[in-house]
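Next up: just one chain, as C-alpha cells, the form predicted on its own.
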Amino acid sequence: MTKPVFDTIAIIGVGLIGSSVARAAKEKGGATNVVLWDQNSATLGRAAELGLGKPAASMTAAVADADAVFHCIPVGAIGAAAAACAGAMKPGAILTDVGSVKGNVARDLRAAAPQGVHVIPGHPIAGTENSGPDAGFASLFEGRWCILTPEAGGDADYLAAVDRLAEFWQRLGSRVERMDATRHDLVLAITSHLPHLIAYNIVATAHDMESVTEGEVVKFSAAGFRDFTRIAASDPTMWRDVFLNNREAVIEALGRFEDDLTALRKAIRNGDGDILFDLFTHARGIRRSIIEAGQDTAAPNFGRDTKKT
C-alpha cells in the first residue's frame, strides 16, 4: 500500500472544499489523520459525525501537530484565521489553502506564517453550488486542475514542500500547475469570477423585470437561465468576498467584457448577421475545446449532476 503523503492535516473549515478535502485524503491516502476545525460549532460536530476527522477544541490545537494546514474558508477571512493560528504550526510545516483568489490571500498568510513554516498558496478548481459538510464527496478533484502559487526562487526545503503538496493534490486526483500569483488572478478572473458575477446579476435581473413575473420566470426558464441559476445558487459569502480581494483583475476582465457586450448590442440593433454568425461560431469552438480537454462532457445532462460535473 503506497504510504500516505501526509502523516496528519489540519482542515479549517470543513464546509464543502474542507469535507471534500477531508473525505479525499482518507479515501486515497492523502493524510493519515485528519484534525478538523470550524467556527461553527455544529458544522464541525456534524463533520464529526460524518466521520470526516478528528474535531479540535481550538484553530491552536487543530494545526500544531499537523504536517499540512488547509484553510478552506472564504478568501476574506482567511487572513484573520491564519494570524488566529499560524504561530502554533510547527517547523517545516506547510500553510495553504483553496482560495480562488491569490494576491491577497498569499500576503496574509506570509504576513502570519512564522519562520520556518512554508506558505504555498493553492487553489483547487473544483466545486458546486452547494455548501456544508454533507455536501462533499471524495471525487471532487478527479481530473481538475489544482492551482499552487509558490513564492519565487526558494530553498531546497521551500521547494521540497511544494513538491510534497503537489504529490498531495495529484493522489486527490488532480492534476497540479505551477503559476505565479498575479496571472492566477487574471486567469480566474475571467474563467469563474467574471462567470458568477454575469450569473448573478441576470438571476437578478430577470427576478426585477417587471413585465415579466416571477411565476414565469420560474415556470418556464429554459435551460441557458436554469445553468445561470445554478451558478448563482453558489454561496454569497464566498463570491463576495472573491470580488473584494480579486477586484483589479475582476475590474479589468469585466471592461473587456462591457466593450464586446456593446458590440454585440450594436449588431442585433443593426441586424447585422455575418457578425452574430461569427461569434457564435467561435463560441462553440471554445466549448468543444473545453470537452477536449476533459473539463466537461458533451453528454446532454439537463438536471446537471454535480457530482459528475
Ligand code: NAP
Contents of the next structure:
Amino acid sequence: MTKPVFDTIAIIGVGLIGSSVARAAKEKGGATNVVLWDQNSATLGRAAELGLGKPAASMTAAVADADAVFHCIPVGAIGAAAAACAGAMKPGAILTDVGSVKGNVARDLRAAAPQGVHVIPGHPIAGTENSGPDAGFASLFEGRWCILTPEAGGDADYLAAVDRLAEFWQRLGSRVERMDATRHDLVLAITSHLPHLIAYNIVATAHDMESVTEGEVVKFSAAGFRDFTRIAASDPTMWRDVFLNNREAVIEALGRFEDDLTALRKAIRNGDGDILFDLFTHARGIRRSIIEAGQDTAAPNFGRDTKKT
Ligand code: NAP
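Output the structure of the form predicted together with the ligand; the preceding block shows the form predicted on its own.
So here's everything in the complex, that chain up top.
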C-alpha cells in the first residue's frame, strides 16, 4: 500500500464527520495513527470502542504529536477550541477544520495559530442528517468535493502543506477545489444553507397547520414533505452556528429567493401557466445535470431502500 499521507492526525470532535475522517484515514491510507478527542467523554469512549483511533487524555495531549489537526466540531466552537490547543501543536503541523462556513472560521483559526503552524481551512461537501460516531462511515467522502480555502500568497512551506492536505482528502476519495473563503460562503449559502433554512421552515409551517389538516400532513408526507423532513432532521447546534456565522451571504441568498418566490406567487395568482412550466422545466434540467456530475443518483426514491423508508 502507498505510504500514508500523514504519520499522525488528531480529530477534535468524533461525531458524524470526525468519525468518518478517522475511519477513512485508517482504511484508505490517510494516516498511520489517529488520535481522538471529544468534549463528551461518552462519545470519546464510544469512538475508541469502535476502533476509530486512540483516545487522548486532553485536547492539548491530542494535538501535541499530530502532523495535522482536524477540528470537526460545530462552527461556533472551532475558534475557542483552536485557541485552547493550537499552542501545543508542533511547528510545521497543519491546523484545519471541516466546518460548513469558512470566512469566520479562517479568521478564528489564524488568530489561534502560533508561528510555524499552517492554517488551511477546509470543508468536505458530504454528510447526512445523522450525528455521532456511530453515524459515520469510511466511504462518506468518495466522489464528493472537498473545498480548501488557503491564504493567498503563502511561502513554499505553506504551499507544500496545502498540497499535502489536498492529497489527504484525495486519498479519502474526494475531489479537491481551492477557493477564496468569501466565495465559499456565498456558494454554500445558496447550495446548502438556504435549502436547510427552507426545510426547517416548511416543516414548522406544516406542523402549525396540523390543527387544520388533522394529522394528514404526516399521513400523506410521501407526497414531497417527507424529503424536507429528512433535511430538517439535521443537528440544531450545527445549523444554528452555520446561520450565525454566514449571516451576510445567507441574507443575500434569502433576498433573491424571496424575490423569485414572489414572482411565482404572482404567476399562480394570474394563472400564468407558461411561467410555471418554464421554471419547472429549467429546474428539472438542473436536477439532471447534478446526476450527470455524479453528485446524486437517478434511482427512484434517491436510491434509498424503500423497505426502510
Ligand atoms: P456531530 O455529529 O454533532 O459531532 C460533533 C461532535 O463534536 C460532538 O460529539 C460534540 O460533542 C463535539 N464537540 C462539540 N464542541 C466541542 C468542543 N469544543 N471540543 C470538543 N468536542 C466538541 O457533528 P457533525 O455533523 O460531525 O459536524 C461537525 C462539523 O462538520 C460542523 O462544523 C459542521 O458544520 C461540519 N459539517 C457537517 C456536515 C454534515 O452533514 N453533518 C457536512 C459537512 C461539514 P457534544 O455532543 O457534547 O456536543
